[in-house]
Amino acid sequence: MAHEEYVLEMRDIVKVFPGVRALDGVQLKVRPGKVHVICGENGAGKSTLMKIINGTYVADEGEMYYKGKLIGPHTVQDTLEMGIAMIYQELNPVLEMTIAENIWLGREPKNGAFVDFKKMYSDTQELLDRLNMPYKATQKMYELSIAGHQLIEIAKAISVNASVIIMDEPSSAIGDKEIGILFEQIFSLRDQGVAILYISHKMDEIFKIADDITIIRDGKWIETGPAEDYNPDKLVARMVGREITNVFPKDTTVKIGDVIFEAKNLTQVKEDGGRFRNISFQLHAGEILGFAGLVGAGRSEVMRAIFGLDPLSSGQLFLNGQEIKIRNTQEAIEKGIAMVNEDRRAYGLVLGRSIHHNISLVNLKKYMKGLLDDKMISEDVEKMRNLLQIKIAHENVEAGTLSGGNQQKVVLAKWLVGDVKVMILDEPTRGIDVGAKSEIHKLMTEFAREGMGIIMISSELPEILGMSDRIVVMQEGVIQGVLDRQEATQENIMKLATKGVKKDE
């Protein structure tokens, strides 16, 4: 019999896949209305634990106890039916249907045989209104940001009336105000007995929501504490069964060198509005500069323009002191301008390929020798292996099987293995914890060592304190100051990307 105490109870739970034992006897005790946040490294087994409560997986071994009742195999439906809803990490909207039309997806309100489509529409409005999130139902999915569609998943949990919600790296792509509003949703529904399991690997959030917390390290249950025991060092130490003591390994020793590349006065205007405009800043040989700012503030749709994926109005771009043309992404990556885009899933990596095919992929004309050269790519990922310490069993591992840190660094490798002057990254370190966060800020600080100039968009001011020599921020596309190193603080950064933008800028 479950304890009362618990609205779910996951024990002993074991799941194999094919050469990796993902979870090995792990322990889960939810309380209603408590927030239960699980933390734990990559790869260590918080999300397979999250899809076998929710249906997606079928543990091998363990039993589950949800409302005191022992639950046997169930499906995604069934859980749906029983109370537990599931925001997952990865999103999957329909992006041709309707805001309300994905919320109700296999569940619609029926008026006799038919989708009662203005009942449905309805009571969506009046959702989203509840939770003041400025959409309209009748809005397509593809018009929102990553933000709007991990907000539309949050209200769509909520919609459901669950018992229990899962929420699987829920602040990773939306800004501060939408974790705000994601906060009060999450107190809301605490404060009317919802139990809330919440994965992030984002310290202060954890310390700011959690009621328990469990630490998962390796598949295996390491233990669950009260969230008063812990702090952020103790946590981290206990995740990763080694302290971290620096984070942010930024060496302020690394020389800058000259102005390897500019830009000046780029604009970039669309029918549906102006993005940025008259975006001006250099950047120096060895430099890391960071770009701060709220969600929408065009730090992204900038870079992206930079790197020939979105076409400019007007601006110009040079490198050493020449004047280039970028008319797509070939041509940035011809003059060695790199971008690791904040979705790696969805644009950094082909998830169903090799690691061999995925680090080949944008150096074909490197290995194009009459036919291609498999011996020189297999070489390179090897090189690359070591280089970046991707944790791999062999190259033709499928980059989709990886761990979200280890998918980062092959993103970084395929770039790597070309002549990399400028290298953007946006997001680099959104999903990966903190183990693997200290890795790629390690990485950053030796390619700046080489002389490379780097661009590094983040939404955490912690990593952008951490990491940037100069501190670029901006508001509704345009830039509002620029900050030295010595002069940055998050009081700072905020002035500045609050400050409100003069309608003749």
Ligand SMILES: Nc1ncnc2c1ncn2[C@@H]1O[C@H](COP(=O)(O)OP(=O)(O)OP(=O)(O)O)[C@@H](O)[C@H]1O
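Okay, that was the form predicted alone. Show me the form predicted together with the named molecule next.
Next comes a single chain, given without company.
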């Protein structure tokens, strides 16, 4: 029998994938009108549980009750009709379609046998306006950033009038302003009696919105309790089953060497206006140079141009004092410039191929000895697997089957095995759990120690302050200031990031 007070109950859920017991007897009881946060390390099984609820996967064992009824085998379409909507961790928008078409895909409003486009577009615009989302229903998805895609997914989930909305790391790719919009929506849905299942690795967020917390570790249910019973330290300790002591293991004894890379007056102008102008900075060997700023400040755009993904309008780049030209990413990689990007789907991983293949891909020069040296690749994979604690059954599993955080580790590993002089990291620990985060930070330190220069974009101020030797602060496409580690504080970074840009500069 199901309990009346829960809108959704999962009992003794087991899910086995080849080589992994992803879920092993998990329990979940979800109250209506509450925000229920699921916590656990990368690969703990959070997304798998959510996908079983919404019908993407079928559980091997266990039962699901929804509104008091035992639910049989169900598809995504079934659960959507029942009132369960899900925002996936890895988004997959149809980029050539409009916002409205994406929101109503597969359930378009009809007028007789035909899609009622007029209603579809006016309903969508109403929805967007009501949610304070600054978009037009007719805009194509490719015009939007990842944050935009995320917001549209949220609008879509809300449009379903669901009783349960699952949000798998919805805030990982969006900025503070969008997070504000998201939380407003969550609170208003909650007050209307909707249950929100929320997954996040960000502690401040969890404690802002959680009513209930369920902890999963290695596919096992650990406990469920009211959020008041937890604080960040206790939560982390229960999640990982061990203490994490040093959150930002900055080693200030790493020697800072000569300038290895320099950007001079980088400017990019596009039809729809300038992206950035007069960007100049130096990067030293052994240095971690942080780039702070609000979302949209142009940090990623600058790095994309340096890495050869987008053209520069003017400006010069120097590597070890010599001017270099980078026309495409291949040239960047050959010169020893690497980039780990915020969109691991697009630039990071070939999801349909093995870990082995992914690691070899950008390092072909290193491995190509007439034939591809598979043994050497395997050794490197094994080294990285231990170093980054990547949770994989073996090196031949497809990258797409890894948990979100483990995918990010493979992206990092892929570059770390190469001969890299300048490493650009754009939100390197986005979606990475607290334990793995400090492992990645330690690695950054190790690579700096070996003389690599590291550029790190991060929207998390504690990470910027914790790891950087110097901090470049950008706003609206210009550099507003550079701070030394000793003088940097959250306050003076935010002051620079919101100072206001003179348009005639």
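Positions refer to the first chain, counted from 1. Take the two forms, superpose them, and find the largest set of C-alpha atoms that agree within 1.5 Å; that set is the rigid core. Since the model is a prediction, treat every value here as computed from it, not as a measurement.
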Shift of Arg385 between these two forms at or above 2 Å (CA, core fit):
yes
Using the rigid core as the reference frame, would you say Lys208 shifts its C-alpha by 2 Å or more between these two forms?
no
Rigid core aligned, does the Cα position of Ile186 differ by 2 Å or more between these two forms?
no
